[in-house]
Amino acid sequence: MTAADTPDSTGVHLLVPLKPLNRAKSRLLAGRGPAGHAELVTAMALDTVAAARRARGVAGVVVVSSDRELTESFTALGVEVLPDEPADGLNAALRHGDEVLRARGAHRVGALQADLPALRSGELGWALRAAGTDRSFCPDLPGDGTTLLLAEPGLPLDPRFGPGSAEAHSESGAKTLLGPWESLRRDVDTEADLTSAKTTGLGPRTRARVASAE
């Protein structure tokens, strides 16, 4: 292992999983066509990762995806992309990424959803501070999903994403993170979600993409 491959142990290493563009965020496809849809999903993910990389308490961000276009987009910005070798869904991708990072020496690993185009770095930092060293999760605004999951330092991530993931993560012993971090809870799955995210303030790439389609 080289020095460049040795993770910083003073913060959390966030995994951001992404489906192939042709299968991601299907409810945002209507009225955009495949190309416009792919550009929007990519913009949202790029804004999410950019905000996360600036947050206090984040030691690094690694994307997990086997999509060629996404890999090229993130690599161009200096973001590492791990291939989704299991190719068996979100939780399998996260377990794979968790194993890779912990094998490198990462002390703490977390998972951040890629559909948070209004994410503010400061709000993510506040949530991480509130988590302390506890296994923790942040629910989405409706309250049934999960936007952020944090493992306890030195322990596996144990992701339980899917329908009802907030309850599943709570039952796993994770502490619920509720506080002044609305942008961390405002994930985008539908057109209505995207409209609501505008009120919080979209990241620059998503804002430009939405404006170009209007």
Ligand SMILES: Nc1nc2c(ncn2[C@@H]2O[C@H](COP(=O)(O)OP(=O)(O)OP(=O)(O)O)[C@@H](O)[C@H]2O)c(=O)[nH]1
The other form holds:
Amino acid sequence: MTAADTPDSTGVHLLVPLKPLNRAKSRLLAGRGPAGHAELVTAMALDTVAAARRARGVAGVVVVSSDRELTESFTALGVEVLPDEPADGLNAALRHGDEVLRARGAHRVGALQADLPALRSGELGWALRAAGTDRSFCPDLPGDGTTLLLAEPGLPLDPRFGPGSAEAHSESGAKTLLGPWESLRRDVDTEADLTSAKTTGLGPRTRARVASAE
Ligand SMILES: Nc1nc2c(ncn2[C@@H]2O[C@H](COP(=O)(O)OP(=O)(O)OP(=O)(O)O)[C@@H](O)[C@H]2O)c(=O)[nH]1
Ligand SMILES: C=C(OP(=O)(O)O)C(=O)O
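Having seen the form predicted on its own, I'd like the form predicted in complex with this ligand now, please.
What follows is the entire complex, opening with the chain shown before.
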């Protein structure tokens, strides 16, 4: 292993999970058709990952997905994609990704949702700073879901995503991250969320997709 391959112990290694495009973000399919939907979901994920990679405190971003098109898009940008194993849902995929990264020496692992197309690097950096070294999570704007989960350094991620995940992560001992990072909380599940994210400020790929569909 060269120095460049040595995992950075000072930052968090973020896992970004994505289902196959034909199953992801089903509420954004209506009125768009499969091709337009796939392009939008891909653009949102690429913007999310691009912003996360630039954030202070992020040592690396790794996507977890078995979708071929997504894998090609991310690989072209130099983003590593781990296969979705054991193909048993979101939390299992994240547990596997966590094991892979920690086996490589990553000291701290987190999970970031892929549907944050308005994410600003600076805001993610502030949230990471507020987390300190605590197990922490950031709730989505409605407050039920989770957009970011951070393990305590050296400990497993122990993800509890799914309905009511904010409460589940809180019950697992994670500190709630609330502060001036609206873009980290503005996940996009519906058309109404997309309209709200436009106001916050979409990333360039999502903005272009939305504009070309208008
Ligand atoms: N790798 C991987 N990612 C998953 C899996 N299930 C869900 N995800 C991703 O985790 C995030 C939250 O997933 P869900 O809330 O189940 O689904 P969604 O795609 O956001 O949207 P809906 O279709 O509206 O429920 C999304 O980015 C998904 O693509 C899985 O089994 N494997
Ligand atoms: C899976 C989750 O996200 P969402 O359903 O909002 O995509 C979650 O918040 O735990």
